[in-house]
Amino acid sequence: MEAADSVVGLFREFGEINLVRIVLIIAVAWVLLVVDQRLLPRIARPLPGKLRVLLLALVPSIRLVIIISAVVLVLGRLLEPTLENMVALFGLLGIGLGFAIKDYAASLIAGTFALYETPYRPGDWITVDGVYGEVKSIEFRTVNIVTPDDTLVLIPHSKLWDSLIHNANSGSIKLQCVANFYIDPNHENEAVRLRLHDVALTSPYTQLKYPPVVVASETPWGTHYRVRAYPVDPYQQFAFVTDLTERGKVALQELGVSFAAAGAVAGSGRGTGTQ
């Protein structure tokens, strides 16, 4: 009893609680978060690469700031503002997350580390788990992103504490692309190099900013030519592969350079990355 009654009186009397005003906070915050959820994202999506990404990457914490202010503005006008009774809610709130949702609270922990440490943002191309994709949202529990093939995954924030994280433009428009090519060992090296060169420094989609480079390794096979250069944009990542690979190909065709017949992986890869 002593407990329940101890609970009942960090609210105000009923009479002295403003329902409309509280009614009002709660209609302007939802307002509020439908704008930073869907309208925000829309004016971002025509605008150039980098003002892009910094208008993607505040709508999470700008709906963190809309939450937490509406939550304050409510508790404000329920509770007696006093030094005890705040201390005994924060106390209640605490027992009950840590014995109720440990897991949740432990995502939403990471999320709100993840919001300031920033391993990823709206629109980075990330890998967690082996599933890659573009980080879509930043939610409170989970990270949204989207796969090549258009799927949507659910990353808890929790996996921030024991997976590597790969983000391949993190918070840029800079994120490089790798085509690979595997080729008999019988042939002209800095004729096949300057060639796969020439292919990357001429395609539509390279970033003259940052120069193509043609890195070559030999194996028990063969020798595997990987050409890293990056795209204007990182939504060009899997044209730009195709047309480095289709082009290449052609270009060593023409070379009469043979192909490897065996050990060979696939002939294209993904962003992998920056430097």
Given for the second form:
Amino acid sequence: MEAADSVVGLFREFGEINLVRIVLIIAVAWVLLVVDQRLLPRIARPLPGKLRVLLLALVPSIRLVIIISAVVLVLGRLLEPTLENMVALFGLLGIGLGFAIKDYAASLIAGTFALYETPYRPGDWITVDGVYGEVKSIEFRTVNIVTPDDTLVLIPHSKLWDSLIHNANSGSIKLQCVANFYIDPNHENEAVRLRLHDVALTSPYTQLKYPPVVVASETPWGTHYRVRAYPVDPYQQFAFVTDLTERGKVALQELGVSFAAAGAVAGSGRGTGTQ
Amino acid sequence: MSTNSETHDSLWEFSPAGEYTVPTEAMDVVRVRSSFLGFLRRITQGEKKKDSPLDPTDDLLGLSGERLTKAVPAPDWEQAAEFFEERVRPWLETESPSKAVVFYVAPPYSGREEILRQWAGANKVSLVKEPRSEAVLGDRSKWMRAWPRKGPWLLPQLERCFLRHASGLDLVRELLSAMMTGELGRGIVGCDSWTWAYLQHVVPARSFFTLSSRAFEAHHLQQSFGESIFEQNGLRARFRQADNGAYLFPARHEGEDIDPADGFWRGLAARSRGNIGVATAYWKRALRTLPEKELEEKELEEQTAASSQAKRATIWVTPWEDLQQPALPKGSGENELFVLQALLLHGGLDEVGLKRTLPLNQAAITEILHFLAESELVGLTDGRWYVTAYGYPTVRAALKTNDYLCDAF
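We have the form predicted alone; now please give the form predicted in complex with the partner chain.
Once more the chain from above appears, this time first in line as the rest of the complex follows.
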């Protein structure tokens, strides 16, 4: 009973509270949030590369400032701004954050870190807990990605604390793809490697600024070749790997090499991005 | 615009390809200036209208085939070949030159093939026939064996010696390697700038000696087209800009008070990137004339009014900023860019070649080609599809914007 009285005691008398002002503050904050979240991305999208990414990254920061300012202004109108009241309020908030909404708070704080560490930005292709997709937006609590199967996945920023974040292009359009080939070990290695290199060189998707590379390793089921190359645009990654795989298989068949059994079917044609 | 020395310098100059520079005035500078001047013109329109000798209601027509051919004849390839000969003669006369092969690298429509063939004809140089597709993709030994034993030889189109296909690079590799070692003797290779840009990733050719013709600056274009002003039935044409009546060429006779406008030439040089073939395509489209009846009336009016020495036909020239540039048609995407790039990299391809190089089926390729042909971006000649000279600036810009491989010209 005493605790409840002390909480109630934090607030001003009902008659002292200016409800109109509070409503006005909330309304203005809401309008600013709409401007920040809708108008700013619209201005940013037509801008060239780096400027666009920078402006998009500002959206969540501005939103944070608007929300904190609105909360402080509203609380100032609800509470008596004495030292005791403030200590009591932050004590209550601490207990609340510690028990009831700690996950939410962890995501909010991680989201703030994400703004400055930039582990992901809009336009990046990331993998978090095995989910791969393109970052569409960074919200206050979550990063929203769309998978290649066109599914929206909301990933809490708190994953930053305990999960590995794989970023395939990290703010650029340079995204490496890998096509895998599993070949019977009895073959002429150099001929295969050179032919696979030519497969990558002759794909219309290949970004020739970054030379393709072919690497090989032995596995229990055969020789594993990886063709590493970059598409012109990250959006082409799946078509690119498909093209490399299809044309690579034809080229290898023309060379007369045999594919390794089971492993080739299961493993070929997967890009790093999709793994 | 230009001093006398500038206007009368040689149109053709050959220098190492690495020294090639596009016209000094970039397209965006010309565009900004033109927009600003256009804005000024609009706000002072009433006053400016008086400058144009044409009635705004005059309907100008494009020049008919015959008149157009006479007004814009093909460049003087013979003269160009002579300059080329001058450039390569010391190398040909050197007993053991450090480079056995010289590459003439130039963008499409810049006259490379015409100049080389002209040069080869005048100097009795052996011409190497282009390989058939079977030799490019398979057994090349027969074609290689047929290589001229005595030099100098000329391979006018290196772009015909490869296909962007997993099996289509072996021949060009072997060829370039043999040229590098001097195994094939002394000769000259013509290569499209797009092919050259691609081959740099296939066979780094840093040690080859490359030549290219200089880009046509604004005053070169004015000089080149000015030389072709035609005379027919006693009428020597004069070229005037349709919007303000400004003359495009300087006076040719004493007593003529002509101060030619230079904006058109700067714009044309920037849009064509100094490529004479592309500039010619736009120049042809810029030429306009009055319908026959109005033409006669106008001529009569002018002859009576002016004290000109001779009867002259006037050809009206569309201001360069009003010249339509084709755009990629709506709905164009990645596949259209693939087709356009494949055509440029191979200096034109037939549909079978396109099918071999692209991950598209035959029906899709045919549809895309006809779709692009509607916008005049590609055209069919002798069974091969090419990017048109008129569409070339648009196609190049689209490929560059989308980060595809581009030439350095």
